[in-house]
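Take a look at this one chain, the form predicted on its own, written out in structure tokens.
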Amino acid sequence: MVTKSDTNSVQVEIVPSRFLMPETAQRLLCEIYKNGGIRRIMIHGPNMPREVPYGPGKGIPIEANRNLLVEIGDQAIELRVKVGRIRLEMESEDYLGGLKAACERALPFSFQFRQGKFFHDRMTTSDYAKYGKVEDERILGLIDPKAKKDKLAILSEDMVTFKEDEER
């Protein structure tokens, strides 16, 4: 069934010209969050390992990648990737002007701002295998099906929640 909210939503991808430092990522995400109208958001980028993955130093903790917390609203979320692109779905096109202005305020360098379709709107086989029957469609396609742990932060108007499952 197609509802009014499904037809008005718009999906946007923000691609900065370089990877974001944690401080810049926090500033950008806070500006985006203040703009409002977010249905779902996904942060893409290469993984930041917590320890040396191979070689003679295998297993030694990497101190530069520890405790990278990003505060959005009242909550702190651990940043596990270098932010390379941000995909989000807005409730309507009314929020696009404020979103682009928020990006211009937070990013001191150039970026690309694209509209398109970036999120699933139906459950995939991977989503079903990972979650089973999903009641909240906001999480469809937001977690890597190959990941050992599920890491999902849900931005809502009330607060930011964090979900972590055990290893499978």
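Here, rigid core means the biggest group of C-alpha atoms that superpose within 1.5 Å across both forms. Numbering follows the first chain given and starts at 1. All of these numbers come straight from a predicted model, not from anything done at the bench. First, how it differs from the form predicted in complex with its partner chain.
- Once both forms are overlaid on the rigid core, the distance between the two CA positions of residue 133 between these two forms is 2 angstroms or more.
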Contents of the next structure:
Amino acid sequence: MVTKSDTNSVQVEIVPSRFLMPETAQRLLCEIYKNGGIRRIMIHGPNMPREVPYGPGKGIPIEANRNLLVEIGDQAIELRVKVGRIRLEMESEDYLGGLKAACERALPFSFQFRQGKFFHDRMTTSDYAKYGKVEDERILGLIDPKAKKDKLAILSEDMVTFKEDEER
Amino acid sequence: MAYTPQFYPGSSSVGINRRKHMSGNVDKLRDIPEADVVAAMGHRAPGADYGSTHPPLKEMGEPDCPIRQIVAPTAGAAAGDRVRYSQFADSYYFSPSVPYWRSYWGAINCKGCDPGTLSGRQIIEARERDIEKYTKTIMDSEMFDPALAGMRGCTVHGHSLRLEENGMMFDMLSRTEMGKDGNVYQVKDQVGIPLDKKASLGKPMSEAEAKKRTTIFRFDGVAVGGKVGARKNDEAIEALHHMWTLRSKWGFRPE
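Okay, that one was the form predicted on its own. Can I see the form predicted in complex with its partner chain too?
The complete assembly is shown below, putting the previous chain first.
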């Protein structure tokens, strides 16, 4: 038996066939943002450290990975990852057509567009151990279990608000 | 009749390329200046003296040993050089040399080296002036592509990831960059320390060229089991089965 969700929200995953340059990522995120109807969004990809993490060159700054600002709406985010996957929760199915069209406009190459369930909605043991009981459950599924506590973002329905200054 | 080693089975382009790598009969595609290769390796400054771990063999007075009389030492061993390494990561997206084949190339064709293959990287260790020579041979030949392979001493992550928009393999430390002229430039040495001068590694292969020269079997290139709907195993699989059969029978040994 399939349990029906009590909301009409839908979850979508967009996987481009290549990793995005910051300019393309900004174009894609702006198009997605303009389409509206976003409840939650997660940007995923390999980490881009700001300095060499280990080895003989440890601590040397990596200029190419610094100051990668992405402007979405009137907000500026600093990219810490090479964008390779975007997961979204949309308010309803009505926004999906526009979302796919936004991806087609912004991406110069092919991409996968999947509808499914990508954010968990119950707290895992790791979540509880790290954050205790959370008031805003939208945070569930946005948390990288390996990330530090300050490296997370919450998207509200009205505006983007960030805890500290990081996104992961 | 002189014996010619076969090295590897299979009549597919991948089988032929694997044989080329193992035999050392590879095409030379570019000529990267030796100083740039040395700088990219990062073990010594180009033109600097070689460090040594022992005096030159001639001064040491070696013991009377028949093997030493048969085997001539490499230039690095004769001079007493330190052992140094060069390590490469190769993309799954049709990079010319998947790790084992550079190791086979090293083990068969390079004297006095110690190749090693790990999950996503491939390292060769040798005396310093020998490894410099071997690394230059690799980087000048079809075993290397500036976009799909990279010299990475640490933080090798990237071989199994999607390519970047410009066709380069992802590199967390940005050791190479795509220039506006279409050439790939080495801007850091293999451990991420910036170079004094950018070194041009040449233009990357086109996708068709990479598919032609690759040593990787892939479902969207040359599939090892043939095309879906028209299965036909490459001779490599049959040879593998043959080896496993013999190995299992040898291991079984009923008395």
